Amino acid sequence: MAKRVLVTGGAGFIGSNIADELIRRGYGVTVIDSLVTGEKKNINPKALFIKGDVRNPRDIAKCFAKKIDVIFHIAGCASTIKSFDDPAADLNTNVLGTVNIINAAIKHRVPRLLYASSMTAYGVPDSIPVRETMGTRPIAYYGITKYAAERYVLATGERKDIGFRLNTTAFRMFNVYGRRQSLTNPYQGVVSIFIGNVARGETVTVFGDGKQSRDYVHISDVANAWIGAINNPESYGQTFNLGSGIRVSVNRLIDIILKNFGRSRKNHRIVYKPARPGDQRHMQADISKARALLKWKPGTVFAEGLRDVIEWAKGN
């Protein structure tokens, strides 16, 4: 079994909700995070913190002054729209990022390698929900760097010459949601966005006519199929869907969080705008694969996940 996961963005939403369920699992987590978006309060005070760039080599090399067994590389630019911004600063911590622990990886001879890919690999569907092997054509700039970073780490995992066998995951996430979800980061996570606004009295901004719609999936059943992949041989050059199968619009997505506040469009101010480039308008996993291979299925249910999320937003 494997004993230290090293978590690349591991301050962060998904990463560091992954890092405390390896901890609680048993496994030692070593944690490489910017913290520019990520939050040193989200590192378990149990995992070992390396505050560093994964664009930065030199930064990566700390990582593995203890043995590393496995490698989640969660890091990244993680927003669609700001992806337009700055083409250059996306792609570099997206790929160049990637390349840089992929050779990590190889130089400490790491068995196990599994990635944080996007459903925006996808880019505008021929049809739901979405398959693995449907085309991949990313519209968005983040996607794009997305899947090819994806690439880099599938290809990798195919090569011969290493020397070493490199075992690798990729997983297309599409919309995770929970705790730890930036309340006030306008780019990331419309869950915790239109939570955000709710909470603070603010417009709730909706770019399109509200009818998209998208695959929310809870963070604990995403660290329950990072986890279960670990060991598991049959996700070994693979790459999954992780979403819930469900798809809910976003005007109902806004409704239920009002209603969970009190409130409704009567008391509560909505303000609809032209939709964004790169906006997909629905989004929906199919995940027979993960069932299948990983034996997963998301165990959470979106009302109950979602009232989670809402009292934890409270608080804070």
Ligand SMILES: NC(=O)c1ccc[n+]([C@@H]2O[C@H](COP(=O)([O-])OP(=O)(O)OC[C@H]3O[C@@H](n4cnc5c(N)ncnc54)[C@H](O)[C@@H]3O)[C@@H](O)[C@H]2O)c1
Given for the second form:
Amino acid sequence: MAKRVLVTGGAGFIGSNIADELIRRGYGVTVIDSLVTGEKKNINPKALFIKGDVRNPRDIAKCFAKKIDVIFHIAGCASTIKSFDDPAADLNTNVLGTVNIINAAIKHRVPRLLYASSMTAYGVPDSIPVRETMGTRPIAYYGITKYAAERYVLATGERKDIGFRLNTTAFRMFNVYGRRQSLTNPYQGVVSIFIGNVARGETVTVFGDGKQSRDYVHISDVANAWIGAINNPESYGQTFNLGSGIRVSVNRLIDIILKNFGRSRKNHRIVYKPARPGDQRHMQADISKARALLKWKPGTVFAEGLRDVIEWAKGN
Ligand SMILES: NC(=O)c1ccc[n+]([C@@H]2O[C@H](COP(=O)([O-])OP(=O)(O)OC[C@H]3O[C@@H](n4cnc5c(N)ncnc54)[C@H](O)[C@@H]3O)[C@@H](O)[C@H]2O)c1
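The structure above corresponds to the form predicted alone; please provide the structure of the form predicted together with this ligand.
In what comes next, the whole complex appears, and the chain from above leads the way.
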């Protein structure tokens, strides 16, 4: 019988795209999502949907009516800014929510747990590109909770007292972009925020001088890494960077987006405001570990991936 994967956060940007790909490949999927930022229309109709909150163990228990073989724990507060505005909410969802998922995995003897960690775990890196062996000193509250949850997951994978082996993997995802990333939520990814601004003819606001750079990885590449790792023992107990390995400045990103809309800085207003707390200056992933152990490589060229999101945005 096909394996069943519980996708937490399966109504959100990353979770819903991964759930679609799991279903396309023949997996059964159960989704739990509180719909706080996720949307019902993102949930694959073939998935079993439980509306619930990972902060609440009773909601999580409902997901186990059908046997779960794998958990993809993707639900989370995904915003650095919100983590400073409301640190307790960020802490509860990202850390307590993860602890609740781990408890459920142990109770139901789920042998496989994969976790959505973040490049924010690194904070200000010693050098770039960053490798998984480098120090983790998160500077955003969000990065602290994502890293703490990562440690809970991986430390549980080391436990020998739970009566079975829980094989864990954490993905430190860099800037993921693609269809369904919210065009209206100012707390989501910078790619979709800027595309939404330009599409609606609004001023684009840059925090900082725009020379800061990010590593953008397409959601289809991210989905391939997650799903490809399910049955790969080389990934057990491991952390992987998921990025493209290429760095693009925020200014360059804006220029590419403007060009795709047939606009330029001459006829579209860009304003620069002071950098916000927790902002990392430059980020770039070293992806040699994922290449070697997962046999993974990002296949989407940034310009093409961006064009695809813009096409989707124009239809939305
Ligand atoms: N987008 C990125 O570039 C990126 C990078 C690294 C890590 N991540 C992590 O990936 C995950 C998904 O991010 P995303 O960009 O898809 O954001 P998203 O907001 O679209 O997805 C998060 C989903 O989790 C749900 N959720 C939030 N709190 C919940 C709760 N308490 N109980 C149940 N469901 C809850 C939301 O409704 C939403 O559907 C997050 O954990 C985020 O920290 C994202």
